[in-house]
Amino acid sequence: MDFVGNHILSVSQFDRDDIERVFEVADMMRPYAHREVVTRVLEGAILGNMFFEPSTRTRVSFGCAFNLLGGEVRETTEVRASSLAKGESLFDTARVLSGYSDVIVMRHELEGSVQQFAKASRCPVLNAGDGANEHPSQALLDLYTIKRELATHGKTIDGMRITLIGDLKYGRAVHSLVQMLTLYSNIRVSLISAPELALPSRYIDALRLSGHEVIESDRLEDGIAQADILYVTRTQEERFGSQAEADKYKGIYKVNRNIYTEFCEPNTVIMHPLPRDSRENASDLDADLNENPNLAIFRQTDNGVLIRMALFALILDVVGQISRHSRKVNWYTAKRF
């Protein structure tokens, strides 16, 4: 792939070249993420952070990432927010507000509104997730993340065993996550969830085509016994056509500390894209293994602004001035990783 100046829209833009040269640039960003350096090789670009669907993670850890490398960031926040609301089209959009930013991270609850954006941009756009669709970045800092959660038992992607619980259903953080892994070799993929909610026989079938092998199940014991990773998710509620449909759902793959114990390998990684939900009845991963050194979920949201910083350099052409324009930082820095 060539980064420089194009858009980031879909996992199917990468090849196993392409990932690695995502995760040697994210590696190269450690100390700036740490506060140990500061860089200033974005100064004066600016970021248009647009997200129409309710974000925690991503949009904080995009606009962190482009403030990092030293950029400002424009954010708009739900369509009731912006224009879109009084009947401007995404065309509309995008042209406009392209020509306010050198990049633009964006969020939308329809599937394909992102591409549809892109087209009229006149700046680069990464998809921030479109619906149930995809959510490309998301998928790379969860494989970097398993890369690096493997790598300390001295395993790697290719050969591992991995398990995904839940929503397989409308969860695009695992659709995208899934295609990826097809560039791998010799996978073993277990896929927990109610019939209900499994994962979309197209992603499966490119799964096994791939040469992996596939077990479904409905029962959790089956799937996180003999695992290297746990991938597990919350009930998509919002994708659902009612609340009450929702709620049936909820709950029902609950991985907490005694299901853990009893089934799973002592060196199985825990993880998540997040949000959990930790409402009563409704858990998807208890907060009673919070001190398991196993579990990954919080090393996976710093390895995001690792990522998202690794493409907002390759995108914008910065990766070999970055340290040009370092120096240290002259602030007291909390150790947070």
Contents of the next structure:
Amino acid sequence: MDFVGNHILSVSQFDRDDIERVFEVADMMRPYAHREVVTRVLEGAILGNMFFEPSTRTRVSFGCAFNLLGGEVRETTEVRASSLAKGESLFDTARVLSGYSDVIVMRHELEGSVQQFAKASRCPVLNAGDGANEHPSQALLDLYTIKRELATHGKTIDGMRITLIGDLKYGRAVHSLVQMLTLYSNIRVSLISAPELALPSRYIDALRLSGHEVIESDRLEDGIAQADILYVTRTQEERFGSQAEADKYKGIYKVNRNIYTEFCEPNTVIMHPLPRDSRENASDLDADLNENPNLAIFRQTDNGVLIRMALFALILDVVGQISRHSRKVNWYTAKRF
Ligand code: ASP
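For the form predicted together with aspartic acid (ASP) instead of the form predicted alone, what are the coordinates?
And the full complex, kicking off with our chain again.
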């Protein structure tokens, strides 16, 4: 695909070469994200970071990514604080905000809202999550993480065994990830969820159509024993009709040290799009795994910055100019990576 000036709304826009291109540029971003080098390549550019639904990682990492490329960030974090609360249409909001920005990142609780917003926007829009539908940058950072983690064990995405656990019905990170997996070959996908929270059949059909083996179960032990990747998710309680309904599913799958030690192969990588629900009754991914070297959740979040920098650099067409606008940092930088 041609990235320059384009919206990123759905993972269906990507083929394997596009994904590889994003990963290649993400690799180039490492010294910048690690604060070894700074670049001013986006000096003067403005990101409209519009989050009309809660977010920590996605919002902050998109903002950091833009700052790391030298650009400025303007942010709205609540519907209440914007004119949408006064009945303004997405069309009007998009026309207005795109006049103030070079690129917009948007999250909204309604499926299809970001796509609708993008139609009216006068600058490129990146979908940071539209309801239970899609979360393309999360899928890219997840796949990038999977590729890197598997490579350390001599494995590839083609031929891997992945187990997706939890709320597969409403989890948009899962929905985007499984669609991307259809571009790869010979994957065994185990789906572990309560029957009511199963992955919608259109995604299962797409996985099978691409030749992958799909196994469905509601028993954790069935899916985690022979897996290269465990992808744990939280119950998306904000998508349920009532808290009581969501509570029925909380804590039914708890991945913890005992379960991992008893059932998983020694190198099984543990991932989660985060936030993990650490409340006692939920605890989808227990803190007692924090010291396990196969816990990749914070490598995932670090990789999110690289992927989001890569998307901005590609869309705003500065990949070839970055190093020309760079210099070594002149402050103390903690060795975090
Ligand atoms: N942060 C991810 C999302 O926005 C996953 C989650 O919220 O559970 O979809």
